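For reference, the chain that follows is the form predicted on its own, supplied as structure tokens.
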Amino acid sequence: MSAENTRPIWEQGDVNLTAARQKYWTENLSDQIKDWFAKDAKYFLHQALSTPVMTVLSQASGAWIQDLDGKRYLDMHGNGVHNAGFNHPRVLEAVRRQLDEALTFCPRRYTNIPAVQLAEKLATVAPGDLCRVLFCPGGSEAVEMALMLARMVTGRFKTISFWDAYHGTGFGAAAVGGEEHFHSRVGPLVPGAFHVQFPDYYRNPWGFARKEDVDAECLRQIEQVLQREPEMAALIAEPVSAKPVVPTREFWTGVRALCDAYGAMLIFDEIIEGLGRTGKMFACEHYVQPDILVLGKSLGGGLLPFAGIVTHEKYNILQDRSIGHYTHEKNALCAAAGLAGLEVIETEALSQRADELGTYFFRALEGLRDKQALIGNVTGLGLHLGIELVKDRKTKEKAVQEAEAVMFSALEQGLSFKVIDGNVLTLRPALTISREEIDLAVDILDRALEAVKSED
């Protein structure tokens, strides 16, 4: 299976269809794990990005996960839910207390104190005058609530989003997403979804060396769509991409101005990048204020599934409609976990920690790049980092097989992370990670890169 014909599958993550994954299973799964692994594979629908799974876990704590054999892995992925760390004692305490109070599920036509408190907390910490909240079970639903709100507010239905972006797997969320993996073989998606290039400064398709030239071309594409498609409801994007690509402030200032000029709303999907990850509570605080902010993953305190949107008071105009009619809209247990998780991020200054330790981590990875020729680029913001592996730094040919080999070598040494786009090692640890744990991660990456290099 060549890098070329696996390109679409590799967009969102490392897949379980390769010979290297089969080899890892054969060499690293104990009999105990193989038994549960086989049962998982028997009963769950198979998907390229999940079942069959990597291995079987028994517990998670802080920045670490542990398998059934007791082997621990410093986790640099966590699906983005673990900003406050896995099973933070304060979050566990809040959930236990809510269970003891015998109020977990709350029927939709009622409310409860944890749900109100979480909404109030988000309105307090959200940037600018974002103050109106709506909750739902997951990120895909939150994205679709944001899209529905934008359509109803503007009276329009078209959207602009970016190629290679992931916004979820519902028909609306997948339509604005820019990944073939979630588009093909499902038939027509939601109409009116237009896509443009995201400002990838290292790997832009025009060969521009200057960031301002990349920005100008991306802004030109956006304005061209706005001019030719007048019924534009919104532009939706991650302020910093999952890869990660970190746009300039000037780019997002330009996007904000274009949205304002053409009457389109700006939606920021911060399901991954929000809640402290980038060194600020919200990634948009590095840039501009959106009209709608979408949150998820860590909003459940690293424990429970929860997501939602935050928007302006002026958009609270749909009292005769329901855009978030979800059974668990005000789930008291999820809200209690989310509130405790937010309080941990605040009281333990995890945004500041992500900023400081992210700088430390980034510099260590730059040092690794100087040593390891496979590393073509290091990028990121806060504790949202990526290492792009290339066969040649001049041609920038993607080192896809090498990236997978590095991932499995690191996993065998106790470091877990996700490969995205085929060749980018994405590093998103718990914001509670220590400097010593970062050093350990860098050492393991160094050894894994050396091992792969010696095989060539």
Given for the second form:
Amino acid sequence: MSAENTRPIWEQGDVNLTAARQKYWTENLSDQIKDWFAKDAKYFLHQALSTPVMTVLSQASGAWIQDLDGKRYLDMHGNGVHNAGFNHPRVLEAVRRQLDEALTFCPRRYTNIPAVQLAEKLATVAPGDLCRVLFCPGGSEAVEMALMLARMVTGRFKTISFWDAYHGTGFGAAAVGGEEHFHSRVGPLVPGAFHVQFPDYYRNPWGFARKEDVDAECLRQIEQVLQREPEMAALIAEPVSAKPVVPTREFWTGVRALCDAYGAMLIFDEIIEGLGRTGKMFACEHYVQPDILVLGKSLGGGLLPFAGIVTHEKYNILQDRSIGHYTHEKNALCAAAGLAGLEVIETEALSQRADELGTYFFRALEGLRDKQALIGNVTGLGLHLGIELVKDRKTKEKAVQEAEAVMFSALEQGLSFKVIDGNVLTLRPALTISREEIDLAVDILDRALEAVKSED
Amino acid sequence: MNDQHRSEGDINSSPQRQAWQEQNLDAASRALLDADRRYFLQQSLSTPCLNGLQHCKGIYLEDLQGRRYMDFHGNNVHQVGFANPKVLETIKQQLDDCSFCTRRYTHQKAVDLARKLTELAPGDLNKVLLCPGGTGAVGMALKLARVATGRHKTISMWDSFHGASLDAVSVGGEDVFRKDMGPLLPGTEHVPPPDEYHCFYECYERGGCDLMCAKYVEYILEKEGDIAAVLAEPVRSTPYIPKPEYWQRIRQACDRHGALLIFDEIPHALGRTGKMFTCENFDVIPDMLVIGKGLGGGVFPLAALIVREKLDVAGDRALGHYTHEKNPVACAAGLAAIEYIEEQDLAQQAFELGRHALETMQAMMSRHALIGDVRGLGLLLGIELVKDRSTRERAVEEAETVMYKALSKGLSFKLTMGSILTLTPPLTISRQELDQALAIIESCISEVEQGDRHVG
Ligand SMILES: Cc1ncc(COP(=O)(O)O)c(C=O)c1O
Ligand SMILES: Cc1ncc(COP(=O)(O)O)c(C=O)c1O
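The structure above corresponds to the form predicted on its own; please provide the structure of the form predicted in complex with its partner chain.
Every component of the complex follows; first up is the chain already shown.
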């Protein structure tokens, strides 16, 4: 496959159709794994980002996952559910206790104590006066609830969001997402979704080196849309992009001001970044307060699907409507898992840990950059890190094949992570990870980069 | 309150509900409801909730005051009863074994569940995709229909519910979700549902169903010429039970016009209608089958899209990109639920008990003028209350009063269209318990007929 015609499908992750992936399968799958792998391919619909899968897992615990042959991988992806680590004993215990209570599912016209406790907890920890909650099983649905709430509150329907963003798979969430992969060949999506560029301080089409200039250009794009489409319901974004690009405080302050000026709501999708990952409980605490905060993934304690929105008191205006009408809205087991996960994050001070270890990890990666010419840039906030591989530090040409080769080499050495945008290695370990494990990851990355360099 | 709002369920702002709560709730229950009301966004069909629960076990809900209610609604997750011991035990074992699997990997339990579903599903419905919620699964079906046909239009039904996201609301037909929501997905044609009792085409004036409603679907398929899919519940929860010829005719028309037939069996698959899948009652095999709710064993959020082999055509796209696509605990729960349904022969049980219940309801109808119609398919049952049998005017207030009276006597169920007592007991119910529940309903109807509107 040539780099040109496959470029767009890398945005959300490494795809499963490449030659390097084939080679990895041939060389690494045991007979036992091949057997299950083949069945997976037989019974599941094939998609570019799941089946055919990488390999078959038998365990996920702490910062690690393990395949059927017992091989362990330090997991720097975890689909974002593992802020408290996989299989945390306290979360497991809470789930078991809830199972023994014989209160798991709760029909949605009734309420129950765990659901209310989780809502109360979120209202307490969420910044400012974000205090009204609504739950659903998945992040994608939570994004839809946020969009629907914004429509109801503003009486408008248009949105601004960012190219390359992922907000979920439903047609509403996919419309505000900015990826070819979820846009093309599926026909018309929900109308009114305008897209602009997210700041990128390392790589931007204008060749700007100063952050202020990048911010100014991105704000200009937003304002330009708002001037022509002033009836905007909302702007939705991840405060820190998946890549990650960490915008300046000035950028989000500017966006907040534009939203206020035009009466558009600001929605932050913190499905990945919320609950400690960036070194604060919520990523928005580095910046400005949104009108709606969307949470998911680790909200289910790393075990159960659970997600939701948190918003202001004044938006509690839907008494005769339904924006979230999800069967599992009040699932007590999901709520108990989420509550336990939050307690772990608090009692183990995982936000602070993400801050400290994030800095440690970041410095180690910068050290690696000094050694490995393939690394063009190291970015991130807390334990939400990324390294961008380039063929040439001057031209910044993306080192796409190299990135994939590094990924598979690391995988063979027991380190799992995801590649996005073709050349960015994204590193998002469990927040319970230790310094030694970070050292191990850095060593593996070093060896993988070294091996790929010498192959070239 | 506009009666149209009631198609999905009884709403939470009626005077009867207030009266019931005043007479039945103690201080602790009220405190929980107040907290629920304080932290959750209010919506017409959930918060403010009716009551708080401390257990959901077997066929019973138990409130904070220790009162037990047979649950004939259960959001339709409870085919195997709540907190089914086999399901709970399996979940605990799976928690010990492997509690999460990220989606670029697979897990044996996910594969086992997919295989089981393909074995159970009729015809060549052989390919599966999983996600946590039914809404998401409907979205995946719509996306696949677009990719497979290269078209985007759909035909679905007024009054139907397919989920709460913007896409699912677009194909759904209820104003509580659609009204004031602004532009939805384009190309979603809607038709009146088959309902012999309140036929939009007034077939009751012509001696009963003459399939005018199916002919209208055929008409649109022909006129538009580029419909991607017809999406419907084979039987509405209401329940509206069409003649087999209805679906057979539409199946043939879909084939003639290159449209796919998608059945949303989220609430009723896995035994409720007396067959494993509802479509088996009609001798029609859809191109895609969407299931959910009870698939999670009454505990976990879990849904599935099951499609014909030839529709495995989106290998380079992402149809569903859900974090919990391969959650092993969810899949283990699903497998346990299906095994339980098979071991206990619950589909057959539903068939037999359903027939018995329908006979009992018919006898009730001969004794009570308030009952305009009784319907059922397996343990999906409905009693429609009318003010006058000749005009068939819906007895909305009476139905609401019957519902709250029944609640006071230990039976919980839901109303649809304001006037239909919709009864979906767990399939594990005994004949004696079923008789007891129907006797409660009859006594409540008698009281209302005698002018007793007391709901305490
Ligand atoms: C930023 C973001 N938003 C939304 C979602 C969708 O969440 P879910 O997979 O739970 O539907 C994801 C999941 O990958 C995400 O990363
Ligand atoms: C027919 C039908 N389709 C779809 C859904 C949506 O399922 P979920 O609530 O799991 O998203 C429901 C749930 O009530 C349903 O009854």
